[in-house]
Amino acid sequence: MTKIVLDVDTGVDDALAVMTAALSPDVDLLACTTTWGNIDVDQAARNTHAVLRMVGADDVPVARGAEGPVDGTPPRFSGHVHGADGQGGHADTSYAPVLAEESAVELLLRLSHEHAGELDIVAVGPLTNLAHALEADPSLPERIRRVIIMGGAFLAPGNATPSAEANIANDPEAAKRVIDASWACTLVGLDVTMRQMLTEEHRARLAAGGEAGRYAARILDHYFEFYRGVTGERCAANHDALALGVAAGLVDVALAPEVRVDVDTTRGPSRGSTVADLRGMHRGWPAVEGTRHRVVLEVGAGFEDAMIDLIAGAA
């Protein structure tokens, strides 16, 4: 089992990632840390704990994290994508979550000592919590096995701007600190997540399942309507759960070259874009000495069906 801390800003696709992590026999979900992003951090914590409880995993600690970007600018949320509550209008906004007494950073640092060399961090929101953790303890990368990020756009266009993916664009300074750190880092970006789509057939299978499946089907309804404006069809990209699947070995990774990656933190039109040195594609991806970055560019089929079956089959 892969020991994972899942760092989330729980909107619709985060909820699917949380369910998949909690239900998968291949994942040891040690904790969820919450951050701002799709919604404010308090609603993210509320949604995260509620989803864990729904799948019988409310013993997984949930720790509250960052309220906004590391540079102190006001946070921007994505209610038009995920709904004002992050769950397409289906969250219980009065739900009182049971949260860890530790902050997200404190919990992450403690677990990094308790599981040194074994722990993967899967970050599927802005990277603010991880940046704060690095600031609090610069030796953190020495104890983390891997960081897997849902973020970036390399050969694909962005979704927050023409060149930048939303999680990176929301806090480019944090993303740069995290990607520049000395740990092994895998980026699962729009190059693959925008090609792994959830469909109406998937939603129907969820709706015919248990409580978790029916809830997932309801929140996907709103998400599908947003994506109709992106793709012309009622469907949705499987962003966050795909990153979780890559981390846990649930996804067949067909192409993920090790290359150098940087984040644009300038104030121009390319702010928040991820710049990878992909010139090796013309020579069969030769090894690049000294790189720590792995960029997922192609994955195999089948993960979405397996994920839907897992969630739909939950009691």
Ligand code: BDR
Second form
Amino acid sequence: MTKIVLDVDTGVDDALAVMTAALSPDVDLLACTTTWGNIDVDQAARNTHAVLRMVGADDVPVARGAEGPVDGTPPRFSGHVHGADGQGGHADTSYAPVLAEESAVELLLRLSHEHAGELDIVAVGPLTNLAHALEADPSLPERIRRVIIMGGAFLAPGNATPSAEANIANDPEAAKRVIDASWACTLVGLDVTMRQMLTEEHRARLAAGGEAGRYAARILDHYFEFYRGVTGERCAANHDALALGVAAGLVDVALAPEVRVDVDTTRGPSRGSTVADLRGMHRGWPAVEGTRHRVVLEVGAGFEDAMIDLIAGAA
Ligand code: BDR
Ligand code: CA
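For comparison with the form predicted alone, provide the form predicted in complex with this ligand.
Okay, now the whole complex, with that chain kicking things off.
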């Protein structure tokens, strides 16, 4: 079992990642830390706890984290993608979540001591919480086994801007600190997440399942409409659950070279872009000395089906 702390800004695809993490026998979900991003941090915490309760996992601690980017600029949310409530209009906005007394940073730091050397952090929102945790305790990377980030676009175009992916673009300064830190860091970006689409057939299987499956089918409806504008078809990228799946060994990773990655924090048109040194592709990816970054560029099929079965089959 992989011990995981999942850092989320619970929109639609985050909700699927939360459900998958809570339901998978391969994951020991120690906590969810929440951040601003798709919606404000309070709604993210509310959605996260509500989804955990739906799959019978409301004993997993949920902690409230950052309200906005590390540079103090006001947060901008993605209601057009995930709905104003982050759940395509289906969240219970009056739901009172039971939250941890510790902040996201406090909880993460405590768990890093209790599970030193064994803990993976899976971050699927802006990287603000992790940047704050590094600032609070620069020795954190020594106790973390691996950080897996849903973020970046390497050979693929961006989604927030022509070249930047949303989780990085939302807080480039935080992303740079996290990606520059001394831990092993795997990036699961748009190169693979935009090729692992959820379809109407998946949604129908969810709709025929239990409470969690039916809820997932409902929230995906709004997300599918957004992706119709992107791809011309009703479907959706399975961004966040794919990163969770990579962390938990549930995804067949076919190509993930170790290369250096940097984040553009300049104010120009490529702000928030991830720059990976992929020049080794012409030489069969020779080893690069000293790098700690792994960029997932190709995955095999099969994870989506397994994820749908898991969620649809939940009681
Ligand atoms: C990422 O941005 C968010 O909208 C999604 O939840 C995902 O984490 C994809 O770029
Ligand atoms: Ca997310």
